[in-house]
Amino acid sequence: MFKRLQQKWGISGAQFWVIFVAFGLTGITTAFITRYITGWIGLTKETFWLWKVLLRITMLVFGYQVVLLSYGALLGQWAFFWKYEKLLLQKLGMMPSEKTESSFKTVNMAIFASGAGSNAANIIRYFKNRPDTKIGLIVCNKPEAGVLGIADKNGVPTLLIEKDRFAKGDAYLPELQKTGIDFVVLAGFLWKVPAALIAGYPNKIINIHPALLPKYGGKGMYGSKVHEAVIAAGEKESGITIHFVNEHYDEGATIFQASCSIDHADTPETLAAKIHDLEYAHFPKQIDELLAKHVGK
């Protein structure tokens, strides 16, 4: 149960366990204020019971909120909540609808994949049935990549590319402006992105790398190639750099890191694995985080 909420929300193992925290504490503290409001305002066993009803109406829907809120600030999970007491609000009629403000847009996201495409999944499973943001395409480089099925199993357009147009000619932009896309993510895609689609999305292109730049990165570092070449180093640590895309490999502004650490027994296979782990817990809320910063969700 706790590994599905932890996927469900996007969110690492220390992060789930400190957002825990938080729910118990408030917990705590709204039965505490309740029971200090009732004998404050004087209610007893024989005050009649709809005004207490009332009090606890009050705490759970107001009280308990705010508490909530106070926590996730003090433990650094302001957004987090607050996330989802927007969505409370706006169920209550207390604040504006997102689809209904002037400034709402839907953000139309194109993934860039080459392989099997687990991270595209985990990226559209995240956003699902999220109004705010869509999976506008899926663009790969190889006709046999298990990311096209991925594609056609959740219903999402693709669109497959060539090398010479792709990298000496128009990148594809035509495709990508006719679709509406706002936003491309790069999540196990092989070739170097060229210079006129950054042009054409400046500071709008990100990549995941399976290392933590600067080290082990560049042209051929990829995959397994990168998890042999860190334990060969005897590195102590490895993990993940999301970045932005610039005209070099795996040289663009780094936006987030997470580590995890290299056991003696480790081998490329097994610190695979815990960098996919990574992946999946971080890439999808790191893309939110950023869309929401910059691309005016």
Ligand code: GAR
The other form holds:
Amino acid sequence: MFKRLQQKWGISGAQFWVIFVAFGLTGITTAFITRYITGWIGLTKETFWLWKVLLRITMLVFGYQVVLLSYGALLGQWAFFWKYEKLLLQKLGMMPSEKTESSFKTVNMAIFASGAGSNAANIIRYFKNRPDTKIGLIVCNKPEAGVLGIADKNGVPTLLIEKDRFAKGDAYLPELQKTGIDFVVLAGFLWKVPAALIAGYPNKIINIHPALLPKYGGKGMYGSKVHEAVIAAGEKESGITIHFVNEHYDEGATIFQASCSIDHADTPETLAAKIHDLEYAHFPKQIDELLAKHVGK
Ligand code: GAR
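Go ahead and give the structure of the form predicted in complex with ligand GAR, now that the form predicted alone is out.
Complete assembly follows, chain above in first position.
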């Protein structure tokens, strides 16, 4: 958790602990000042409760922030805490938003899927309650795909796409941009990604493939077809590959691979289950790490 915060805020380990100490000192100091003011203005046990609550709220909203900035400055972390305060003021509507607060930015991710959507469901579950990452759209090309029900259940908007416009037209870029999508994850999406989409999201589209690329990739190699080919070839292991997407099927740079063994009793179905387990264990984590490194959350 500490490491994730560190990555999200873009700070070093030492800086993280200084910031941690500043928050702690601020809590203690604010409590002390509140008690002092309570005595100074003569609030006692008998005083009407509302006045005491109002004092606490005032101290929390204003006093705490001033003390925090002071400790931040004293400990050499003014830039960090000022950024933090500005974000808070913007959230409270007391300051206009700036688009430059990139280290606290929420990444808005689209998942492209055309199948059952178990990976999409797993990614949604992983990033639930994460203020830094949002699943803003599910893109699908099959009206009957299970992933649409998953999107609906999780309140994620969907976009149903049609082949000609996707492959030969604008690749639905206007819709993606209008939704504020800044990262694309293919999770069981079988169409080739057109140049228009790659140009719109350079190095920001990744795919998961259910085999150890470069083996068993390319056009027509998807889902159970991959597992059937792997078993038929008598392979002793298979696995998953997470990779950047370029204009050729399954050829973009590899980000991560994990493998599993295959024994003589395995069938395409049992292998598919092993592969799905690997996907669930690694895909969301790899997305998380990649976003922290390259998209600048
Ligand atoms: C996944 O195993 C994924 O690796 C594969 O489709 C499956 C989708 O399952 N993708 C490909 O074959 C891409 N060439 P899901 O719909 O349950 O997530």
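Computed from a predicted model, the values in this text were never measured in an experiment. For clarity, a rigid core is taken as the largest C-alpha set superposing within 1.5 Å between two forms. Numbering follows the first chain given and starts at 1.
**Student:** Quick one: once the rigid core is lined up, does Ala22 have its C-alpha move by 2 Å or more between the two forms?
**Tutor:** After core superposition, the displacement of the Ala22 C-alpha between the two forms reaches the 2 Å mark, so yes.
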